[in-house]
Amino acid sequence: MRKYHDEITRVAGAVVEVTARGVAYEDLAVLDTRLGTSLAQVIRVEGDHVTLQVFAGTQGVSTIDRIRFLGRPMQVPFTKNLLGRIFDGSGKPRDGRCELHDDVIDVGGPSVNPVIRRMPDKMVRTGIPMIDVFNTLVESQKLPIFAPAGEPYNRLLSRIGLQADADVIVLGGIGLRHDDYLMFRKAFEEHGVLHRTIMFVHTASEPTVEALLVPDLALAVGEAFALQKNRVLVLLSDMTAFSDALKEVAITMEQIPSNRGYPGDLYSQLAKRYEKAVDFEHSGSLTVLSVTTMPGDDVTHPVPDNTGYITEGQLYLRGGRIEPFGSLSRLKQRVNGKTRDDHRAIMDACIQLYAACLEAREKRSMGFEMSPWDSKLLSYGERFEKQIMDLSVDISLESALDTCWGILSACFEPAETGILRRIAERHWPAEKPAEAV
């Protein structure tokens, strides 16, 4: 039997305070209140004094209720049988199906050794333009999609959860309004890809404190499929709603704040997590896709700035469009070369215009005479818009590749794009468009 402590000294928000020994930092404990029991981990040691974090929240918690701690970190069941379920940020089944009790794995243990890490070599397919052709998403990357409130960044992750070339996908919601939630869920059974997806979902209306488990929830079952030969997704969004339970616990714990009154180990919880990403020599690989909002689409606000650092490349949401200029893939260029031998021309061929037709609309918004190149730029970006920016737009890499080529020939003459002769030569359409201009 472990030992009950109910020496309490404080309590505040989900924080709780007691004096304790022979306790480790991330233990579990369990609260015994008049209003049933709670689940608390262990969040700082400082001699006897002990803080804990209660995922319920501390309502009918107080100094005369007694404490147990279990002597192990937060655990979750690892079993197939994962798959199709859907839990809450307290790993508790959400879907109304009975629990799991198989084999446990411990949660937020740290990040693989390098030396046994694989170099990203492998592309993960969208069906995305936007992705497969200018920013590649590879095997074990992390990558984050920035986006300002109101962005459809939600539907941007579950279109790339149910099109992305993968065995498995862990879905982890932090902070999300119900609808997104019911948005997930419906766009996954509907499209038959629920039996392969797991989902850790915490939504607004539940206590804050869950909200930091749910990163760590979905990154151990993910881990733990990828050493079992499989390609696993893991979506996260949004990060900032987990780094705004960190700073809202740091100040409960009167931490000294750091920028904007995050906690001044923000960089550290973030890489914390996002290292998890991994191709396993011998063995199956996890890719990282998460979403971080931008408070008034500001890019120096500190949980984009930290991330940045962290993270290889990132997407700009903006406008319902991933943005060409802002976003980057910083392994793409480990994949790109393998995949067709236009890609890397097409890729710079398209950006590059597409720079100059917005330089032609803003001469043409200032009052400025159009010469007939402008009118070709202007030409080409209506087309590109429509047929690879769009989100909407599904089709393969190869088919994308091809559509490229049928805009630029319905606009330019092989000369103009700036591609080498060897490969226009090889991939130019032999008629143009039938909407050619």
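The model shown is predicted, which means the values in this text are computed figures rather than measured ones. For clarity, a rigid core is taken as the largest C-alpha set superposing within 1.5 Å between two forms. Residue numbers count along the first chain shown, from 1. What changes on going to the form predicted in complex with the partner chain:
- With the core held fixed, the Cα of Ala149 is displaced between these two forms by less than 2 Å.
- For Pro263, the Cα coordinates differ by under 2 angstroms between these two forms after the core has been superposed.
- Superposed on the core, the two forms barely differ at Tyr316: its CA moves less than 2 Å between these two forms.
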The other form holds:
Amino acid sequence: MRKYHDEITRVAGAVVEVTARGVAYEDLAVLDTRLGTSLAQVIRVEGDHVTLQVFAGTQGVSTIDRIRFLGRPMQVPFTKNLLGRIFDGSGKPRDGRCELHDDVIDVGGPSVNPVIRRMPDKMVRTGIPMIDVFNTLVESQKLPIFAPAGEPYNRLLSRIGLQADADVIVLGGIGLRHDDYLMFRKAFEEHGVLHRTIMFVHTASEPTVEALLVPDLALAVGEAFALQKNRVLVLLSDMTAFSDALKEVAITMEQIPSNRGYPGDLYSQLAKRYEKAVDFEHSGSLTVLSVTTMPGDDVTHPVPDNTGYITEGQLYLRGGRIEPFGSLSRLKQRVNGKTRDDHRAIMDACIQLYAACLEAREKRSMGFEMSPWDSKLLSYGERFEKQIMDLSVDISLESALDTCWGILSACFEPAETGILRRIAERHWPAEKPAEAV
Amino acid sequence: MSETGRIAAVFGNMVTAHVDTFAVLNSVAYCRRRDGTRLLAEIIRISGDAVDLQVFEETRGLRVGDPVELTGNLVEAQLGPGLLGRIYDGLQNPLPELAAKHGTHLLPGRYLPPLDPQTTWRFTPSASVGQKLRAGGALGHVTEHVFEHPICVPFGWRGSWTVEAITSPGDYGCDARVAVLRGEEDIRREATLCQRWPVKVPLCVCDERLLPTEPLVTKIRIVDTLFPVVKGGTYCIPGPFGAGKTVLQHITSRHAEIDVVVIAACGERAGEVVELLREFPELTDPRDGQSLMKRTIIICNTSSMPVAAREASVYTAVTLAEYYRQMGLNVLLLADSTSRWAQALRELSGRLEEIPGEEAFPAYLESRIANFYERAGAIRLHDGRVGSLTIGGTVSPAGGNFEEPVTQGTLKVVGAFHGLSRARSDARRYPAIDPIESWSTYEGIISQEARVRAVRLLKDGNEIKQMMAVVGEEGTGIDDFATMLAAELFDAVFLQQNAFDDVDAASDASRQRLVFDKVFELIDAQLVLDNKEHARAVFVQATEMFKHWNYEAPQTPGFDQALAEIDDFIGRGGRTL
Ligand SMILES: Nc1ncnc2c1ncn2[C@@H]1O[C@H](COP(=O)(O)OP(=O)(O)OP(=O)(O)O)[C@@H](O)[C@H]1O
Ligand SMILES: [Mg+2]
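Return the form predicted in complex with the partner chain of this protein as a structure block, the form predicted alone having already been given.
Once more the chain from above appears, this time first in line as the rest of the complex follows.
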């Protein structure tokens, strides 16, 4: 059923309006222009006016160009043959290999019924103490890395991702720099996981709006694999680029922005994607790790802000370190009661003391006298940063906990740590450790 | 129902239709997709023969010209026995039953009755033939959970009704007729075990509204003593993301001393609902030894579910809560998060092209918020019993800044404000309720005098701390320094409470008073403080002892020992042996 409609009546931004009948909301269409063909999606119908968002942008679109409605919403093939393949933002092969047409599934489908979710309870060990001890990652978690520009966020993303030991890895690149794309590919190759990886990559040089499809494609495929009992990991970078594409379309549609130009439904749009993370009762799981770059290192910027309200915590990467404040794993309490009996106590005490240390540093920077207590805090902070916070540290959770005890006992008396007596009695090292600073 | 209109436009979840019959504002309509799927919608604007509908489903696949059916019924909740322990979506579709019938995903257009007509209840009639009753008058009762659940003349029936027939005691499904009543002008109507009520209309059939005064014990120390909530009152919890709003509501829903809890998970994470679903059936309510789930109703429209239904979900939740209040019960409604509901209003308002107010929220935002919280309250029923509905809502302000329309609109109408602070949650001082900014207009479980004193101490401690940041520790006198340490002690061992420790998570009123008094006994004791370093050491030790005590279960030797240790410490004036 192919219908041609010739009348493009309006072109603005990434949006065209055509005159057409019988078109369903959210249907796909193909737009042929002198610069090539592009996918487009219906975003409004009113009488016989149909508004479409054109994924490759509207450059070069003329009023005599043709639009062909496909009579269906966005779909993606779903087969084992996807593994090891690389696609672009609209789902076309990017690796020079054949297109896949096998069993297609809808993209952006309905959400999962909450009652068929199970409670996440499997810890993912990363070897990074700031994660394992303080912000434990759990299978099926949705967790973004918040980072200002210039931080090695993609490297951290792939490092954590590869530790997760998933059955299937899906990478959704949104406005990805080409170098970063190559970095991901190399990392997957080196770890020997390329054959179970699927990539949907939209790079920074491609039309912005094309980025809009990437999370949905990656998540639709991820969900389908998870429903076949696979443990799936979806990596999305950068969700701020995705939000900016949403903003671009909203502005062309003359929607009233709610905050710094972003549309009022930014929260719902992001949530719809992140909520795909799931641990299925009697089936697989889908973990979503993402990057949200923070323009101006401002966590109150609408994109990180809305994201923080949606995800199950965030890792705040700054100065090459995972910040102890601002970083959070909301699922940590699902697992850290079962690791070691001192895990929670260490987690709380070390951060509270580090907060106190920063206050002492502040005092010192203002030129005040340091009390003996301040000096203890300063010495603690230094050790903590070097032995625990540094991203080059790669040790097991258990050794990280032991290291923390070592630092605490080198600096404080048990009661000063605020750790409960019964825990401290059990774990306080008998001797002060050999100086390791 | 036959078609009565045709779709003219589709934009997001808003559909405009041309209708060829009269339309009722806020009534239900269905948009029929070509594949036959009927999508539930509500009429939200009428202009001439054009109506605007908000569709409670994804509108994907709808076309211009597709049929629309108008029902004329308002969006209603079904009320009757069997609501307790259930998990519904925002439009009262039972989620477990949907999963059983339709699988893993929430497919558009799949609806199921809220109350299963197959389930029967033992009905004991109490009204007699010839008796005159008003709406809300009891026809009899069934037993639900541990409550006598009255079956009454539906609340929407106006005027006086005479019982013409009433069934004998027996087991009936919720749709079965249990009585026939004759109204004024000889109208005859049948009453069943259940009834329907439009969710946007407050359900409050009573003799009078009472001033709420009885404390609602949440077992959270900082709440019950400093910023109390009362049965029938309202409060809000604004806070930046990750500050602990949801955890606070979850522990409240577990431990609060209340009859029925309705949880409205509105536009938040599905995972958080799953936690309740899986944990509550395993937990017991200390008041009656039964599963906690049996006193709980969960209404869940999580963030990835259709946005329009989010708005409906808070109204569905409050209607169910009001229904149980009509039984003379104390009900607590916890809504997380009211900001998501406000955002749903904003999205809709934008599509309707209404003139936007601040941050693009509609101008009527404040009145909607006020009307919602006004549905709380303590009431005296016609039969003299008293019921209450307490509403606590979280607010998720953009950027964590309270100077925004939803927080401000809410603060104007609630009786208590539990403001969460980023600084406190970053420093892991949970619950992160800011003791300086928060307030409550209600009376709690300790005397007003003691409360004023505690707040004074916190404020003084805070001021001294700020002062110290300017003049340094060396510029601070020992008395001020000790006051600051005392405030820190009170914060550390009383205000802070570990939600994830079985003992510390819930502290009943008597234990709270005991700890409170003991902390102040220590502060008032003649502690011997030689110098600042010594003062700090004394308070470090005191903090450690109190914390240890907090984690000891009551009526255990450990508890008594810990208390004796503190008494001894006070007796020695803080000196070491
Ligand atoms: N009382 C508490 N005790 C210990 N940890 C807590 C407490 N409250 C919150 N936390 C920690 O903070 C995390 C975030 O809390 P919560 O999910 O309640 O935040 P929120 O304010 O609801 O955030 P959002 O607005 O994003 O939903 C929790 O997962 C937990 O790790
Ligand atoms: Mg929350």
